[in-house]
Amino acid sequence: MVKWGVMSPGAHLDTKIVPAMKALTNTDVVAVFSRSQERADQFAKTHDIPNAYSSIDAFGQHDMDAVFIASPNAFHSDYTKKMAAAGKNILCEKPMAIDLVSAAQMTTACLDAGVKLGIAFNLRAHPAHKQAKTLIQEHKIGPIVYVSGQWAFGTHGADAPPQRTGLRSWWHDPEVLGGSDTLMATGIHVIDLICDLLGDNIVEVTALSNGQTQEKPLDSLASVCCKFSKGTIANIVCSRIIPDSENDLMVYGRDGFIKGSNTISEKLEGSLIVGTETGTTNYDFAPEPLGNYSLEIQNFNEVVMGNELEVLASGQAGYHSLEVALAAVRSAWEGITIQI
């Protein structure tokens, strides 16, 4: 049994992470931390968690194997360093930090403390994407030429995403987010997914957005064109104002293609279509609303228990995806191509 603590009890923990944890037989959520004792107590009562803390030091001293950090982006680094110093393994929400210095400090702190650090890029957990990665590694569609991924949503008739208020108002603060709304919310997920599929790093970034100006510092639509070290070109689109978006993955090789139809999603759903010179094969996946979250938590459980060697997405992977996302933000601001 892996004993978990959770930090910053907002909507993400409430509706996704803690329910996914409680659905696993080898997971026990034993403590919650909030800067407000009242919020911590209420969350603990709602989810039947036995211990609630508003002191981060007391929380870190609690007997638990791992901590899930779901705080606003700007808090990720400090919370990770504190939990590493307390000897806890850490699964941290993306982006892992809002600047590269803080991200590097997180990885160093965990290495020095001898604890595991994972970044919650749950798209990696989708079995369609795992299968796609295997097919690419086995060269089933030849060398990869071009990849695209889109993760967008919105509301009909709305020219902007709804204003968030109260405890969620941090979503409108560029300094807390890391300089972008959509890139740091869904775009960075797609960046990480494509890097994982190709087993390669991005070396050049050009981005356009409807933000990153003095009048509108935050974007609600962004498109990022990337070049990988081995020459593959990729395009990532993320948005909060495309209500009819088809959130698909497309991988084009020299000898075939792979399409993840509606697999870029919080839910485990969609289908995988593989086309080669011998024909086309379809794989369908039964919808599991919390499936990707359960799979990423199960992976971390196995690492903590010593049954697996590698976390689904490491601190190094989180650093590179942040590096690319920050380069995209700068590219959109300055209208230039960024070399990484």
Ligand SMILES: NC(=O)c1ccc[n+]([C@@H]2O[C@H](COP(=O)([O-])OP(=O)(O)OC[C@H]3O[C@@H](n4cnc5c(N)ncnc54)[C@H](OP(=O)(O)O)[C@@H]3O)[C@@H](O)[C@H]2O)c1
Second form
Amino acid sequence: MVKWGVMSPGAHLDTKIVPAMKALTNTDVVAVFSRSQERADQFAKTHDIPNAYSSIDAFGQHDMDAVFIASPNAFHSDYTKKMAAAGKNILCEKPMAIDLVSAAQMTTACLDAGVKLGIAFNLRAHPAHKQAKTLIQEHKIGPIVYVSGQWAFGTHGADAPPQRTGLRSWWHDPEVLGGSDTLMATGIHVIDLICDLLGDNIVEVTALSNGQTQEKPLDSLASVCCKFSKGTIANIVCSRIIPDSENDLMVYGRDGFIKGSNTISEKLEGSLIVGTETGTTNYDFAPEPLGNYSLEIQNFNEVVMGNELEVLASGQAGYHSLEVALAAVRSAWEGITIQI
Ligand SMILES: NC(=O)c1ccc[n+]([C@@H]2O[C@H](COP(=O)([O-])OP(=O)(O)OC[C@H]3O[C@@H](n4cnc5c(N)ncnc54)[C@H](OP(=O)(O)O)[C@@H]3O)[C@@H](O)[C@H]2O)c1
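The form predicted in complex with the ligand, contrasted with the form predicted alone above:
Next comes the full complex, this chain leading.
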């Protein structure tokens, strides 16, 4: 049994992570931390968690194997360093931090403390993406020429995302988000996914957005063009104002293609379509709303238990996706191409 503690009991823990943990037979959620004892108690009661803390030091002293950090972006680094010092393995939400110095400190703190650090890039867990990665590694569609990935949503009739208030008001604060709304929300997931699939790093970034101006610092639509070290070009689109978005992955090789149809989603769902000279094959995935989250937690459980060596997404991977997302933010502000 892997004992977990969870930090910052907001929407993500409430509707996805804790329910996914509760459904796993080898996972026990033993403690919750909130900045308010009342909110910690309430969350513990709702989810049947035996211990509730509003002192981060007391929480860190609790007997648990791993901690899931779901705080607003700007607090990931501080919470990670504190939990590493307390000897806890950490699965931290994305973006891992809002600046590169903090991100590097997180990796160093975990290495120094001898604890594991994973970044919660759950798209990597989707079996369609795992299969796509294997096919790419086996050169089934030849060298990869061009990739695109889109993750957008929205509401019909709305020109802007809904206003979030109270404990959720940080979603409108560029300082806490890391300078962008959509890039740090879904864009960074797609950046990470494409880097993972290609096994390559991005070296050049140009971005356009409908934000990153003095009048409107936050975007609700961004398009990022990237070049990889081996020459592949990628386009990434993320938005909160495209209600009918088709959230697809397209990988074009010299000898074929791989399409993830609606696989870029919080749910485990969609289809994988693989086309080569010999024909086209479809693989369908029945919707599992919490499937990708369960798989990411299971992976971390295996790492904590010593049965699996590799976390799904490492601190280094989190660092690279952050440096690309921050470069995209700067590119959108300044209208320039950024070399990484
Ligand atoms: N991987 C994914 O699929 C995915 C999906 C959604 C979200 N996320 C990530 O998960 C994280 C949390 O998202 P969420 O939607 O759960 O957030 P949320 O509901 O808006 O807020 C989470 C909690 O953070 C705490 N908080 C709020 N303002 C704070 C502040 N100024 N300082 C410190 N703590 C504060 C509050 O808990 P207390 O005050 O009670 O401590 C709040 O309930 C984000 O980093 C987000 O990017 C990832």
